[in-house]
Structure formats: C-alpha cells, structure tokens
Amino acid sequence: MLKIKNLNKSYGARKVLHDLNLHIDTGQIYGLLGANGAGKTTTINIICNLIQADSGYVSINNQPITDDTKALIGIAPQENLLYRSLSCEENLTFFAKIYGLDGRRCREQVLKTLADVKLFDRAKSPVETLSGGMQRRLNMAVALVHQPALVILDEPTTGLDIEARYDIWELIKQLKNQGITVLLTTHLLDEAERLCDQIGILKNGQILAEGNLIQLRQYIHAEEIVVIKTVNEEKAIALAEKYGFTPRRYGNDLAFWIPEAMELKEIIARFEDVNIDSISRQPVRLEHIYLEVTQQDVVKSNQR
C-alpha cells in the first residue's frame, strides 16, 4: 500500500531522514514511534507531497507520490483543522469540496462521515460547542470525508481524557475493519500496543526496529521485568548479574530482566542479602522495548 525506500532529507547541514525504509500493507494499522525530532513530521510531509525528499522513493498503491496521489490520502494533524464558528456539517462540506466532492455526493458523504464518527446528531452544532473528544473526532472526519485509501493520524488522542481516548481507539479500529490503511504516530505506547499491527521505532531519521509486538519483544531477553527499591542498589545489581538477571534503569526505577519464569519467592531469595523496601513484577511492555532500542548506545554504567 505505502512503500518508502531509501528516503533522505536534509535541512541545510542537518540530516533529518537517513535512507528511511518503510512498508505498510493494505488494511494495516502501522504505528510510527519516535521522540520529537526523530523525523516523523518530515516523513508525513513527504508522503503528502508537501515537501520534496532529497532522494529516495515513495509510492501509494504503486503510484509514485505526485499531486494526483493527494486524493488517496487523508490526514488528521495533531492540531485540529477546524473552523470553530462553523458547524460540523459546514466544516466537512468545506473540506469535501476541496477534495472535489460536490452536489448530492458531497452532502451524502458529509452526512455519512458524521455518522461514522458518531457526530450525526451534532451536524448543526458549531465546533466551539463541542467537547475536546468530539472536536478530535470531527478532525478525523475531515481526513475521511473523501474516502481515502490511506489515513494519517498524527497524535490523535493527545490531551484527551480516557473516555474520549477510547472513542478514538474504537474509531481507528473501525477504519481497519473497513480496509482503510492507517499510519499512526503516537507518544502513547499503550495506544500503539492496543491498535497497531506493525510498529516502527524511529530515531535520527532511521527505523531502528520494526515488527509486530511478538517480533519486537525479541529485543528484551526476559520473561518478565522485576522492579526493586533498595538503598543498596550496587549490591542488588551484583547479585542480579551473578544469577543472570540483566539490570536496567527505567527513570528512577532499578529493574532487572528475569530470563525465565520464576516464582516470586525464588526471585526474592536471589536478593536475600539485600535490604529490599519493595519489589514488583511487570510484563515486558512496549515501553521497555522502545527504551532498549532507542538507548542501545547508552553505556550500561550510565544506566545504573
């Protein structure tokens, strides 16, 4: 569906994308993860033909990116593309006409899209009267009104409460059920875990790791992760390494990769000579994988 091959982009002396390669199959939800400055926005702008790459190749449905492929793409940026004084219906009609819809087809598609995002009953409501979650759903409707093949969602749930976030998640799942391909950028790793078929971890303009959650989990050689609080961290690390537990720092937490399934009493027994204030067990999550992939160049001594 979407193919990116050896994509490069620089702004002056600053290299933003380095031989970026990415492939998304039709109907997939692909999560593109990366810190601010990793290259996500530049990649999106190139896909949408808003800026030109220095070199490389991008295609949608086997068509090279041109002005003609813009109609195949719908984008919902992080900042809502909405006119606050206009109604939901007026907003969608405006954007539908930009995409070339008119007459009866335009009205039918506007009303259908409002129904799809559960805003049909608010068609005549000005945007300024909507909740934040409703506005975000309408912003997604702008990306969907012309029935694109590829929808790009840039941080679609940032700043929303949990109920509004769940509404957006359900809408994204519906897009997948309709066979629409989704490129999702997010800083919420639990969001990517819930929604994405494939995940790419982007840093310094390169995909460092890519795959589904099972494939990405191979970056963490552990059955589970144990977090320990103790005043004697150095001794805990020495004991852990003796038993084959890999130490890691996650923020202020001292954690250990446990390589095989163990009872809690067995784990505690390994640290019997350490005064432990608390111990907790966690499954291996995407946040652990993300940190491991993006911080591979961090010296272990600095992680302690």
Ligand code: ATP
Second form
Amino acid sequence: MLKIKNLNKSYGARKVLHDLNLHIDTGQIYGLLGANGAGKTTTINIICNLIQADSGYVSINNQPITDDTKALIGIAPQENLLYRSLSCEENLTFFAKIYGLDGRRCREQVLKTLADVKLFDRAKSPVETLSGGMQRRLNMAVALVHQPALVILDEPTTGLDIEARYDIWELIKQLKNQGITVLLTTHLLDEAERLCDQIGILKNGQILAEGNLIQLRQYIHAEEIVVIKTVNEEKAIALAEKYGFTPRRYGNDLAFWIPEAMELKEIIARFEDVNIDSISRQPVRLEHIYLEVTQQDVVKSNQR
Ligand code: ATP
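Could you give the coordinates for the form predicted together with the named molecule, as opposed to the form predicted on its own above?
Next comes the full complex, this chain leading.
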C-alpha cells in the first residue's frame, strides 16, 4: 500500500534519511519507532508531499506521491491542528472543506466522524472546553473526515492519561477493522506492542530492524530476562557468563538473558555465591528488542 525505496534527505549538510526502505501492506498498523531526531517526521512530511526527498521513491497504492495522492492520506500531527475558539463541528467542517468535501456529503461526513471519535455529543462545544483526550480525538477526526486510505498518527497519545490512551487505542483498532492502513509513530513501546502488526525501528534515517513482534524477537537470544539487585554486581556478571546468561543494563537495572526456560530456583542456585537482594523475572519485551537494535547499530532491515 505504501512503498518507500532508497529515500534520501538532507537539510543542508546534515543527512537525515539514508536510503530508507519501508513497506506497509493494506490494512496494517505499522509502528515507526525511533529516538528524537531519527527522521520520523521528515519521512511523514515526504509521504504527505509537504517536503521533497533528495532521491528515492515513495508510492501509495502504486501511485507516486504528488498533490493528487494527498487525498488518500489523513494526518494527525503531534501538535493538535485545531482552532480553540471554534466548536468541534466547525473545526471539522473547516478541514473537510479543505479536502474538497461540500454540501450534504460534507455535513454527513463531519457528523459521522464526530460520532466515530465519540464526540458527537460535544459537536457544538468550543475546542478550548474539551479535555486533552477529547482534543486528541478531534485531532484524529481531522485526519479521518475525508475517508483516507492511509492514516498517519504522529505520537497520538503523548501526554495523555491512561483512560484517554485507552480511548485512542480503541479508535486505532477500529480503523484497522475498517481496513484503513495506519502509520503510527510513538515513543511508547507498550503502545506499539499492543497495536502494531509490523514495527520498523529507525535510527539516523535508516530502518535497522523491521518485522512483527515474533520476527523482531530474533534480536534477543533469551527465553526470559531476570533482573537482579545485588551489591556484588561484578561477581554476579562473572557467574552469569559462566552459565551462558548474557548480561545487559536496562537503565540502572542489571539484567541477564536466560537462554532457555528455567525454574526460578534453578536461576537463584546459579547465583548462590552472590548476596542477592532481589530477583525478578520479565518476559522479553519490545523495549529490550528496541534497545538491542538501536544500541548495536546492526543494519538488518528487511529491504523489499
Ligand atoms: P521527534 O521524535 O523528536 O519528532 P523525528 O524522528 O521526527 O524526531 P525529524 O523531525 O525528522 O526527527 O528530524 C530529523 C533530524 O532533522 C533532526 O536532527 C532535526 O533537527 C533535523 N531537521 C528536521 N527538520 C529540519 C529543518 N527544516 N531544517 C534543518 N534540520 C531539520
């Protein structure tokens, strides 16, 4: 549905995208992950034809990106694009008209989209009277009102409380159920884990790893991860390595990859010469995969 091939972009002497390749199938939720400055917004701006790439190819439904493909895309940017003194309905009507909707179709689409994002009851409320979560849902409605085939959500839940996040996650799942393709950027790895069919990890303008969670798990050679608190970390690391456990640091935590399923008492037995204050087990999460990929800088993209 969306194909990006060998995309390059520099701002002056600073190269931001390096032969970027990315492919999203119709109806997928694709999570584009990457640190601040990795190149996510630049990529989105090129897809939306807001800026030009230096070289490379981008197509949507096999059509190269032009002003004509803009109608196929809906974007909800990081910063809400809303007029605070206007009502939900007025905001949405304004954007619907920009997308070329008018008359009865415009009105029907505005009301339907407000209902879809659960703001029908607040149609006449000025944006400034809405909660942060409602404003984010209206920002999504702006992306949806013209019924695009691809919806781009740039950090849709940043800054929201957990209840408001659930509402947005539900909306994103509904988009998928309607067959709409979603490109989602987020710094929240649990959000990506929960929603995305396919994940691309971007660093310095390159996809370092891409796949579903099962495919991405190849980067962690562990059945599970244990976190150990001890004053004697050096000894714990030496013992762990002897038993084939791979040491890693996650923030301040000292963790070990356990290569095969083991009882906790068996793991504890390996550390019996170390004074352990606490030990906890964790499943392998996207967070561990993300850190492994971005810290090692291994280029293993699934270039298609
Ligand atoms: P974030 O998660 O913070 O939104 P990002 O992954 O979206 O980051 P981009 O906004 O694409 O990253 O920026 C990539 C790099 O390009 C950054 O170093 C940024 O400073 C630089 N950059 C972006 N836009 C411009 C511009 N118009 N002129 C010069 N440099 C720019």
